[in-house]
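Just the one chain here, laid out as structure tokens, in the form predicted alone.
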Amino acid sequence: MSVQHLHIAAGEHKHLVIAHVSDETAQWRITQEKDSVLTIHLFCLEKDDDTTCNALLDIEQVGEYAETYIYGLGVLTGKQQINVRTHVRHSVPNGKSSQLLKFAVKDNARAEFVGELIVAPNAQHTDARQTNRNVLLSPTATMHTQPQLEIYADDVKCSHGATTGQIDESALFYMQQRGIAPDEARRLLLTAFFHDVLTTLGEQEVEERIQRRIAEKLQ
């Protein structure tokens, strides 16, 4: 297991992209000072259908007005597994964090997400959100999600939510009625599913490259 330590200085903006974490755990321990901004993009789009992706993000805001943004997506096929754990701790007032992670799971693949969000007693005026959305593309696919929200301050805005379901059959039927082949319809629906994660990249070329990899995984 490799552990990466990162300290983000006051006012610093840092963008971290985590990908290709097969068969080992990518563990990050990060602290943020005042007015710092951290953006993390996590991708699991491995080609080998028998790999395991593990990622552990341990982040603490130690300075006021720090901002943390975590975005992630994964497409799992074959016997792939993904285990993602986020631990975000607001230790001081006026912090902001947002997490959005989405996974599509197919065949006999298995995904797990554990999200821990902690607001300390003195971390008033915290604005923290956590969202996990998942799609199962096969009856044998498995998804486990465990959002955990611990709030010890009373003047905060915090929310979390997690959903797991199948692809929208009514939308699929509607598209097929208009001459779109089933495989293409599914690809378009999943592209739309991941859209709000991909647009946070801010670079169209990178977004298109990720979209191509998603399409390859689903073929």
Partner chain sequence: MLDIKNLHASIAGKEILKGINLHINAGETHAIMGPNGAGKSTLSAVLAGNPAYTVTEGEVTFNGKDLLSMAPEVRAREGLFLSFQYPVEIPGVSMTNFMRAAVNAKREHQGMPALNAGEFLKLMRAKRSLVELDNKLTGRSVNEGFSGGEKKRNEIFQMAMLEPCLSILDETDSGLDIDALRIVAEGVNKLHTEENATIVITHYQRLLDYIVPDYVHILADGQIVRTGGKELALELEEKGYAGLMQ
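Now show me the form predicted in complex with its partner chain, since the one above was the form predicted alone.
The next block holds one chain only.
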């Protein structure tokens, strides 16, 4: 297991795409200087139904006015397992971080998301958000989500939310009543589910490629 170190210099903008994390641990340690912007896109769309993926993102803001954005999505099928852990530490004031992670879990697959968010005592005016939404597509699929917030400063804006649900059966039946096959209906519903993560890519072509991958995985 190797750790990749990354230092983002003052004012630098960095975009990281982590797409292949099968059967290995993608572990990143990243520090961010003043005014730097880090955007991470994490995709777990491995075709192989038997893979285990681990992604560990350890990020620290050491300079003020740094911004961190983490967007992730995953579709897990068969016996796949994924373990995503984000560790975002605001060590200085005026930082911003926003995380949006969504997983669809099917068959006997299992997904785990642990989101650690730490706001140091002097990191006043931090604006930190963490959202994790999941949908279970089979009764045997499991999702484990665990937000861990440690906030030691008092003048901050922090929010987090985690939900795990199922495909809306009434929507599914409504679509079937109009002639749409259940597989196609589920694909449309999941495209809607992932929509806000996909649009953060800002590139139509990549967005469509990922959508096709999602559809392939669900077949």
